[in-house]
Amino acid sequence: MMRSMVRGKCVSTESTSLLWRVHRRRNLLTGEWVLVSPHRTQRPWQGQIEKNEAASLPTHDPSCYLCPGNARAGGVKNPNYAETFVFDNDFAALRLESSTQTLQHGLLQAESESGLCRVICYSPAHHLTLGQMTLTGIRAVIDTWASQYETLGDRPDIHAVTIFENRGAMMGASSPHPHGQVWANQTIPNELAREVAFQDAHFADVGRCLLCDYVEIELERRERVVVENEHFLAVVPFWATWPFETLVLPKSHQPTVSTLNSEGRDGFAAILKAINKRYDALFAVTFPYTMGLHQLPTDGIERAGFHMHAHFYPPLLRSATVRKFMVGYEMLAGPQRDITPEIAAERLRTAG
């Protein structure tokens, strides 16, 4: 394979010029390809302009619902929390079912599902957002995670715990105080099951871990890295959807978020900063994104293949703005992007 240097990195001659041709990627984790129009960065846009959300936040907020002391929208008063908050969702999409029951008429199918549903509040101060949190604050959030996967998945009618985290009103945030959710299921979602079959396939056929082996090719390539430390690396996927989307993976193999010892939930912290430090810096606007962790399922079944990790799925495409709009050719046919994963990453870096 004949190699060349690329802004003082070395790399493959196919790589370079897969960067300004149309070709498709192939998702590792899903199976899914994913069209890459490098040229279409130049495009005139005349469609949608975004509000920026750049107004300054009291740290405390006396008709937000998620402030400490604060009545909630189902009437609730929050207490006077120091720390992070957890309480079960006023308006939870699942409920716990006592029974399960099914539909089946012909092709028609359906069932019944159960779950839980819980808000986490970040921290006290309303202002703040994760990566603006001390990484002491970040710490105990990842200890709450912990804690709720750890809970959640020990029900015997919980078989996967998706923690997740919809930063501004561009992402459907419907308050800006530093809050994500927990959402505890009967039966494992769809996301969470594609990832599961395709990191099973592979430790079937190889006896290694998919995500350990992706992990040392972008440690080796250095193209689509963003910020690193000792625990855990950040990077713009090699089959990224959204334009700075980024997978923030352990090191080690790790399959859940409690199985990291305190060393590894500190690197976590510091990675979770640097990356929202990058992100917010990249347009000079706290960057909106759906943060999500997928975690092992809580089903029993033993996977030893399986690799823990965070998706960031930031909307954000030309400036603070512009967005990427998933429609069209997207809804009817599959995913497309126009600038490349090495360009994010490389932007994303120097962002920082």
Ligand code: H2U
The other form holds:
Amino acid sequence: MMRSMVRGKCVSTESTSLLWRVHRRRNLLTGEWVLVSPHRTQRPWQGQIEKNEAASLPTHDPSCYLCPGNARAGGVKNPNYAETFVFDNDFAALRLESSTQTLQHGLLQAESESGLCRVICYSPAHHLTLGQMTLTGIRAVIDTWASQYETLGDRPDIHAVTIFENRGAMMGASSPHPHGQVWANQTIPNELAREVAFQDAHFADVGRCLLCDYVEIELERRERVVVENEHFLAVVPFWATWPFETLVLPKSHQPTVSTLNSEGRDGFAAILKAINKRYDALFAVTFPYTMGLHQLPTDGIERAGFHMHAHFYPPLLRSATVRKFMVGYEMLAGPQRDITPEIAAERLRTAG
Ligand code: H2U
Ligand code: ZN
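Alternate state requested, the form predicted together with 5,6-dihydrouridine-5'-monophosphate (shown: the form predicted on its own):
Time for the whole complex; same chain goes first.
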């Protein structure tokens, strides 16, 4: 039975129906609390309605910077690639710097940062999304993620590799062509650093991996499971912030995509396809999201409790055109959600 501390008393969540009242839940990976207001889902909406993005796209778009054979914004021509294609971002936010510099003026602190940014085209087919690709095609993307992590992580000046995808104009994607990005840093970025600290702390406390323990809870309780296969599990995490946020985890302890064997990678491809299918079916639209991987930092420090995973952060709340805004209370106080993670999981489970 689930137990939590409420004003100093240890209470079971079931016996108080806590999860149907206004309550807050703790994010195991960041320590942050999210406010849950289950009664609020019926409030009327007269705010911004997003455009429903056009569904039909050509297989090859002569004006697309990412399609095979086309020239990119900087003038370089893409090869006629047949599977995945990786290139150095023409407008990279990070650059490889040969020297480091720090600045300290009293309280003010700054330091140089070195790194590099790449773009990964998932497929030559302009009209596809990751979830619409074949399992073989998705597996090729996973193998590309693994090789990018390995080659970049092997560099002595790279200590973290962040792989992500912004999908849909609502999430700032610059093109519908299926693609993602890799940013490799000399330092460990904030989100990964927080997750590393919480996973390290749990391992130091109990000698077990935090996310292995979490997988066990979710498989036992099953109320937040969206889809699973032999190797992977997708859940709406107990502490989800975005309405239909999901966390995709290997069931076995894996620190990186590279450590997954061939069957594990096929399982990852299958779950990515399955979760995308449910997302796209939920509001009958190509679901916008930011999706990304958290993998072991590549600074050579041993972290036995680090478990790789993917986060999906989709902004849609009620329909293809009504999104969740992280404003007001979220910006000034903390994250808040209306629909409970359990209901979101149920809706995704049955979608499509
Ligand atoms: P987003 O769709 O998530 O913005 O990613 C596309 C990236 O592709 C973006 O970072 C890069 C942009 O800088 N890009 C190029 O490097 N060359 C181009 O010709 C177009 C876009
Ligand atoms: Zn294209």
